[in-house]
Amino acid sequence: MRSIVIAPRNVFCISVEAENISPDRFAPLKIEEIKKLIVWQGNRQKILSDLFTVDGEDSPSKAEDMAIRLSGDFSNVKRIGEGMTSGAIEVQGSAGMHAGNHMSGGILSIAGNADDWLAREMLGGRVVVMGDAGNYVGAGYRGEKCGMRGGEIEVRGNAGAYLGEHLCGGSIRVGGNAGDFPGAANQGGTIFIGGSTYLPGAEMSKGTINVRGETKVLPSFQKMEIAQIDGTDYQKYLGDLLENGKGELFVGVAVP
């Protein structure tokens, strides 16, 4: 496995667009060529080595044999791992907006927090966030009919609003709470929320949402039977009936 380590030279007050930080882009290049890849800071074009130190093995490799470790604060670095198809990226701190956009394979792990639009329109692969994530995790961007289509996202902390909006496939798992309207306009896939949320599944037509904690359910969902999942009782609902939806919503039944 070829390993490359990248670290910021300074704290970034102006955000950096760094979609070139990806196993697919690094794999065929030697270190000196990687250092010359283009990044943007605000409206200024720079090369990677202007803003980051780049160290590691020099020999080109296949993307699936590529491991990138991001050491330091990347919370103001956007689009890390955009479009990646294989390999691994390990963010040892937090990551900025749009990490894992359109990724179709590989593993993106984030030890800290992830900003908004994590894994936007993801097609495959796996994303793991040890901390919290922002709004629109696995969602579709403005005007898109489908958000996430495949793959797995795991957020071990809390997530923001519109989790999995326009979800068409794949799975999202949040260990803590989620913000308002998770699973809005869902057309497939699964969402699990270990904590509480508010108004899940608005306008959903297909898919499954499982809320283990407390939530308010829209009146356009039909109350069904009690179901047991992994030893826990859940109240089952069908909806959103305003969309003739056949989505399934499961809400944990509080123990008296």
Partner chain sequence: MSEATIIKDAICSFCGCLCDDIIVEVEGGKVQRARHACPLGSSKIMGHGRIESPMIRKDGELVESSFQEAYDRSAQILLQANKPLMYGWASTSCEAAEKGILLAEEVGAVIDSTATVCHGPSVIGIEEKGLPGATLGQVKNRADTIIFWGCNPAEAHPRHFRRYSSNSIGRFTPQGREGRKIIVVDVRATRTSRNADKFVRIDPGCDYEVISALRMLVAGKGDILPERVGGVLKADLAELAAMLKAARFGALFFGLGLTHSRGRYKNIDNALSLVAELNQHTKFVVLPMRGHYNVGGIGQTLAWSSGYPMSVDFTRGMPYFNPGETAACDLLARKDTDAALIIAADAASNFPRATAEALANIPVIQIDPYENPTTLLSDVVIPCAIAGVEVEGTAYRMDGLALRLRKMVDSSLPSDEEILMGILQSVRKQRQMMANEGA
The other form holds:
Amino acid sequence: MRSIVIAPRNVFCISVEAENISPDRFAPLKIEEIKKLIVWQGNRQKILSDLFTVDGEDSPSKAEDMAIRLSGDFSNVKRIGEGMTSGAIEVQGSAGMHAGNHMSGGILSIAGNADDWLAREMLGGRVVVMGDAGNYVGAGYRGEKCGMRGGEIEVRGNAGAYLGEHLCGGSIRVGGNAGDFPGAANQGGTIFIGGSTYLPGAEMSKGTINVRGETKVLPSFQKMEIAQIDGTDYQKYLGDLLENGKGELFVGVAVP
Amino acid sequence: MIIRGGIVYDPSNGIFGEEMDLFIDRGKMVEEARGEEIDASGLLVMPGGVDAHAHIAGKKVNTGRIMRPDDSRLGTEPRNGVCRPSTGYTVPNCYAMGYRYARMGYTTAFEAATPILEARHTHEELQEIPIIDKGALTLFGNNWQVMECVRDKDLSKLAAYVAWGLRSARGYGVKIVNPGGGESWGFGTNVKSVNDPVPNFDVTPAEIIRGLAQANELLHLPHSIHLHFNNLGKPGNYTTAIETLDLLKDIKPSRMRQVVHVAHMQFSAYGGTGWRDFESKAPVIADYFNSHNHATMDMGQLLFGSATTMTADAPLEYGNARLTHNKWSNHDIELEESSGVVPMIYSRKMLVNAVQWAVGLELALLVDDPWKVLMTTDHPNGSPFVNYPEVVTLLMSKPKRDAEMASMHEQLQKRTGLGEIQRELDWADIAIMTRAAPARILGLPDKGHLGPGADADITIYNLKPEELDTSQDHSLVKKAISTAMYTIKGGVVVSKDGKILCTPPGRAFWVDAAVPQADTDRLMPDLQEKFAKYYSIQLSNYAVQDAYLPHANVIRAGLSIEPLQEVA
Amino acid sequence: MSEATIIKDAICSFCGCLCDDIIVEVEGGKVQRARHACPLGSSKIMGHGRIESPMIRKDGELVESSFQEAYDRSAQILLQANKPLMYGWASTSCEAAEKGILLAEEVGAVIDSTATVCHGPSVIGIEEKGLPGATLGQVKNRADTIIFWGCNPAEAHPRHFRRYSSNSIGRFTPQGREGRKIIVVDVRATRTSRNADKFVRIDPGCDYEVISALRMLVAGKGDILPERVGGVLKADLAELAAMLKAARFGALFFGLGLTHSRGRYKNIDNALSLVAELNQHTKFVVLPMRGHYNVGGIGQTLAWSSGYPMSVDFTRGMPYFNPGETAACDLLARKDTDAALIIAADAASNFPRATAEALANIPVIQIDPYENPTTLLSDVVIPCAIAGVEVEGTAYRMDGLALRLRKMVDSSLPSDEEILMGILQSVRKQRQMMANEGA
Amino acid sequence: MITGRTLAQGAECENKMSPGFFRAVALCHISETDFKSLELTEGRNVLLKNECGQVVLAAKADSGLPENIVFLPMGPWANVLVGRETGGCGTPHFKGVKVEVAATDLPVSDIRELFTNMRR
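Please could you give me the other form, the form predicted together with the partner chain, since above is the form predicted alone?
All chains and molecules follow, beginning with the one already shown.
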């Protein structure tokens, strides 16, 4: 593995857009070339080394052999790992918006929290967030019919609203609670929410949503039998009947 | 300016691939001039492209943008040099439209459908489209005043209204979309044939079409009526097309041009009783055009990929939205029209789409006279206009067509005769279908040709027509015509090898037709009543003010003027 | 005393109704009367206290300056900023908006309109589902069933009923109010609900569920519904659904009751689907009740210029759009902007307190005819002539219809358009000077 | 709490520094039942508070309101109680905000007081 460590030189008040922080972009470059990759802060175009220190092995490698470590606070750095196809990014703190968007392979791990639009339009690979994630995890872009199509997202903490909106494939697992409308317009992906949420599966036409905690269920879902999954009882619903009603929603039955 | 040594195609002037020099002075073509020289030795030179049917400005185009941020994020280019930012693929922003047309060698484009009430918006957008000259056709086919005049068989009042409507809209010509159907859609229904009466108005689509065609000729308008048929987009609709065309064959044109221009013929040349036995009836339609001389058409070619359908045919759009389960915008315009917008993806794996693709090509290849067929995609309904080079190369290359068809549904061969057509168009045909014919059909005497007095709108392609085999080397052709080496607009180089060098504003054409005062005097009480009772705005706030056409080019027409000069 | 001039068919530039039948009497360079105008419009047209001179903050106090000084200071603020925000635009002309967009492109700013604190969620809903709408005259001539959902036109759009909706008379609606069924859905009784044939009171934040239940009923799947949804009895919902399906022409007008509550754009998304589905059975259209008179126009202008109707980020030279990230409230809440130009809107009053506080902590340029709380936070204040009263220009009605605003009286102050061009020219000049120094 | 437009708020909204705007907007509509149970009278003030802040407003009984809902004309007083969160879509929650309401003898802040000391 070729290891590269990136650290912010200071605290960013205005957010930074750094879609070039990706194993695919770094792989063919030497350290000095990596330092010259473009990043943006507001309307100022800069190079990576203006804002970050870059250290690590100098000789180019394949993307799959790249391990990028982001050390320090990246909560205001957007688009980390955009479109990555392989390799690994380890964010030791928190990551800004759109981390891992369009990624199709490799691993993105975030030790802190992830901001909104984590793994938007993801195609494959794996994303793990130890803390919380914001709104629109694994969702699509505005106006698109399709969000995440493949891969896995795991959020150990809580997630925001519109989790997996327009999900077309892949799986999302949230350990804690999820905000309003998870799995809206789900067309074939899988969502597991460990805690509670509100109005899951609006207009879902396919796929599965599993809510272990409490949730309000839309009136357009049909109550089915009690199902057992991994030893826990769940109330099963079919919906959304406003679509074809082929989605499955399981809601944990609280033990009194 | 002098353009040296190009291989010039100027069909209006009988020039087909002659090596010659061209001279420009003060924005016009002249016999002799001095100044800057451009070396075009051996290169293909044509007049600037003219697009006679595209949806480039107005409410429905902007609705397309607003409902499709997913489209706007495609094709973005940052602000750069003289260019403002570009966005969008099927629904580009105004700036991108101007730049992309210019890069492709086009210098004129007409917006195909504007209701009078919303013409102000259309002109706001047209004004923002840089470089190209433009105009907008005005919708009349579902207009209450029109239907009432037709019902009363009051042709002179109808003509007075058409003249008034064009002036109010600062419009260029008479557009008719699904006549009667738009009004029916006001209560959620549609007309089913040209003889199906329009609810509450006691007229039929056939009467509306004939009435407007007669008024159009009475007014000596430069363009004929521009017609989008009833039942467009439906299986089996070729009979409606023929029936409608037959309605008009006895009408005498007031100028040397067609009596009717059929918009996007491809969408109205279908056989079958439903989607399952859907098939091409292009040969029947082409035969009709070959044996009649009162009609012209544009292809409305469909290409695979993303499109945004937008039309004043609102019931069609509702059908599209239900069929594809896609988002749906609708916009009904009081007393005048309805319209709809639905995004679409055409797939080569879908048999229906493949047949539609074939129908457009068949039409263009089976109609013998290229002056009768314009190359369009009904942008952005069949495909965005940036894909014109794909259409041109399909028309020029049988091997390309065969290769494309090989990747499509195996049933396609049975549903269309495209595979048997050997014809390959040449540069003369293409110059006619993209330059000379659209200018003639629109009635623009200074466009589409390079004779003295014409606008100095010229395209030079980086392609040697005498060396290139357009049948075999279609990919080279496509590359060369996608980005003109030079686009000259009004005597100024606006684009060179795809780089926009300057962005002059471009003019807006509209037609001011004179009618006898007595007819206007009979008309105005009708209109005053309509504004007092039915419109939601005042008559005095209706017409488009001149402030919206800072670069207007007014063409006079009408009853009281001398016969107009013929188009070159 | 000079003779009174009468301006007929003047356009009221207050709310999204853009009433165009106002008769204005002008005498001595002042509007004396505005006939036909409602209290809201009248208050605007008749005018009141104005900012008289440009001001620049020096040592904590706003002191009078020349226009040129104000332009230069504004340009300096915009040029120094890494991510300037240009917000407002709802109460000025499209011509001013066009200049604003050009300025935003040139300085690399984010441009956003007041839509993001009112109908922004409607825009996102439309991006999901499209907008099956119509011009208001279509409703007047045809609608026999009208729903007002989460809106209160009696107070926000006082002439809407008579000109366009419940009480209007048109070709197929000769009986006016008598021939119509009016339905109001809201969490509270309002002046609008008192005009209704049927008032459905729902629990706050339950709009989405109620709409889903209605969609189920319209689709004939009502049997699985629970007895009560969002505080409304199933029987009541069934009656409502039947009324909607029985319409010959129905219109749904919705307001901030849907966009500002829990569910936000999802509420709109669902309502748009309801209307689309009702068209399987009858004719139905839907229209947002736009507040400021030209909040529609900035959306249209931005869309044809940039491809997006609001929240457009030009910082990287090409337009980028993502409300939630590029909207004014987000940028301020995240402290992700370092200068603001506020025009034709009062951000300080209309934003949540904490968001307004963020505004107070960056340099602010205000362009407005009137003093308001934003003035108190501003570093540069530039007074302007009032579009639609003192300046001509284009505005878009709530249904997307463009009208040309008339000028009623003269003003010695520059228009928004002129001010923006003044700032833009100063930006170009200062940038040229910086380039020269750099070289 | 819900916020919204009123006729008086609209008529004064471009005249924010005026007494008319103060009268129209520094106001809290309360259901008749709640008005009684809080022992309010016309002219008495209420203190509204939540995690975003607190604000004093004149109280007004409103027969259109159900219990447990207060209505505030939109404007800077109401916005003291509105959170900055936009839920990922750009628009704060101006309606459906949880607040505590109590009668108070404190005075209502005028608009300038509301913005005093906000700058830097």
